[in-house]
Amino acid sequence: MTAESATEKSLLVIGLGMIGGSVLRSARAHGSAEVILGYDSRDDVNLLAYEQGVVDNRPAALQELIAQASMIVLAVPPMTFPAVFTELASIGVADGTVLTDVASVKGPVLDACRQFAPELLSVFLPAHPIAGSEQSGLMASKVDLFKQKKLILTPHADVSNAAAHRVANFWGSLDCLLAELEPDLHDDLLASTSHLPHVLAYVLVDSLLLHPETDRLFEFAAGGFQDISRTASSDPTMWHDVFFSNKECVLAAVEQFEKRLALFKSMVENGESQRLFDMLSTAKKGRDNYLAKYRS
């Protein structure tokens, strides 16, 4: 899917964390909307966003902001979508308003829309920017977070062509590289490449905290530990929601990893030197190929 230059009359981002804040900063920098609006469930965050110039609006009621919006981006944790869609359905959105989101799960988000705000399906195109960091909160947001980063759109049967076109144009205006996946395939793939690595980082750090010499252990931890554990510094609320929202796919990825970990353990226990070397070599080749093809 390609994008054209587009300017929305009024952008509203609901949820002013690192991703939501980055959407706002990037939209302002690229002229993607004439008016930049934001709303968070925390009053102090709303005030901070205004004082920092991230949004144009002073803290206001969500109903008031929704009435002004031509484009709404939902940047909230996955398990809050039922409540958000319920509120949107209760308030109602103006004719011509379109919606998108930034959640790293898509099937459950669409299910929430179908159940709690089915009238919005025709104007809602879910999206997932493959960008972020282990930092969280509005002040961690960056104007260039999405620059030349992949943005996955997940079209569904109920979204109108006009709404899908506008959402694609909006994300393209932030300098994202647009791609498309079916919602269920998105959740299956991302469970392995995004959700599982976060599981491993969190569980690794959790297991090390049980070590009787934890302080000394961390004192002598090297760059490898820092690299592999980086995402354990991510927002626990968001990742708690991701793991439960994408439960089936996450568990399938964990089970596959457990099988390979068990094989590794067996090789070491039984002194299967060549088999272990072959596994390590295959893994190195696989990662090197990934870097050369997709990160060069």
Contents of the next structure:
2 protein chains.
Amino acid sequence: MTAESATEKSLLVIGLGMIGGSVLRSARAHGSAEVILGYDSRDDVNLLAYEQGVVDNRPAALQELIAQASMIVLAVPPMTFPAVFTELASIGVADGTVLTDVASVKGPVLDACRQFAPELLSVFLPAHPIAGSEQSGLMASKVDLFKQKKLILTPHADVSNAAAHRVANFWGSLDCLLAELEPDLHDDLLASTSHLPHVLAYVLVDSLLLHPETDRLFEFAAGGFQDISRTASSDPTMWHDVFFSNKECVLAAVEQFEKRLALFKSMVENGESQRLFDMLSTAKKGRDNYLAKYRS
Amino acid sequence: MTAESATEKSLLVIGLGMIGGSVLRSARAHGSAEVILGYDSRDDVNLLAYEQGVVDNRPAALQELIAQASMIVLAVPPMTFPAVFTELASIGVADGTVLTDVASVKGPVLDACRQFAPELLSVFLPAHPIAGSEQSGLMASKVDLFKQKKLILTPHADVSNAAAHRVANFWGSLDCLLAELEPDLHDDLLASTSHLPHVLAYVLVDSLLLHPETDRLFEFAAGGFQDISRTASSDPTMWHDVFFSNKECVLAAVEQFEKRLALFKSMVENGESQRLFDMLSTAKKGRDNYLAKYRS
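Alternative state: the form predicted together with another copy of the chain, after the form predicted on its own:
Below: every chain and molecule of the assembly, starting with the one above.
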């Protein structure tokens, strides 16, 4: 999919965290919308967004902002979608307004739309920018967060071509590299490459905090620990929601990991030297290939 | 422990991998020894080290090099120590020569010395530089690898003060930050902060390679995956040896992790929202504190 430059009349981002804020900053920098609006459930965040020049609007009621928006981006934690769709359905969205989102899960977000705002399905094309960091909050947002980063669109049977086209153009205007996946496949793949790694990082730190010598443990931790634990500094609300929303895929990925960890243990316990060496070598090759193919 | 600048008559590093090569480059840069010698079990590596100016000597027999060395650094994989100590005991080490090493495990290395070269215990002070990377081999060695990085010395009852002093001075001359730990405590702590994270990285990649959609999996992997899997690109021989050498502590750390992972799973399965949020929040706080305290 290629993108054309696009100018929306008015962009509204709901949820002014790190990702939502970055959408706004990037949209302003790229001229992706004439008017740049934002809304957060926290008043202090709405004020900050206005004072920092991230949005054009002073803090306002969601209803007022929705009435002006031609493009709405939902940037709230996954489990907030039912409430947001309920509110959007109740307020009503103007003809010609289209919707997208940034959540790390796609099936559950579509389900929420289908259940709480079915009339919006035809104008909603879900999206997941593969960009982020362990930081959170508006002040961590960046103008170039999405620059040349993959963005996965998950088209579905109910979205109109016109709406899909406009949403894709909008994301393309932020200099994202657009890709497409079927929503359930997205959730399956990301459970393994993103959600499982977050589980491991959180549980690793959790596990180390229970060590009787926690202080000395962290004192002598090396660079490898800093990297592998990085995502444990991510927003707990966000990841709590991802784990519950994508429960089935996350549990399947964790269980597959547990099986292989048990195999690793049995190899070490039983002194299976060659098998262990082969397991480590194959993993190294797999990781080196990934790096060479997708990160060069 | 503070370090004085020290000049050894002659340094010999046995094992010319990434760490061994970095010891040599750093020692030359800091004038830590008048003569810089190296030995590897592979002839091509010995030649490369000479041609690259990493060592002063052309490829030579280990016996010849040992006869000239006042400071010997053992930079071989953990399970090679019994063979190396056997060889050192058989060749014999000159009066006044002292020994240190760079292995990620300390108890097993001391045990190997006690068993295969007990006469060297009094001149052997084990060391573990907390510096490294997923890269391996002589060409990955760096002159500043140890600069302002922690180096853990593990003094033991049998080492003489004079030998311990010289070894500490040598490492201090490479601009390391010297610290001390009892050998068994070192192996316990590092099993949690270094060996376990390596297990998780290897098993994560191993696990993903078995996914039916492996190719698309890696295609859509994000930066978080790149970081958390980084150490899976480490040398399989090294880590095979670390896992077996430090078997008891590694298995204990893995088992503690497994317990907490099982708890995570049960929270997700049973919809224990608040407990899961608390677990993630505590881990985030723990990781943020570690960063603020030891990585600022």
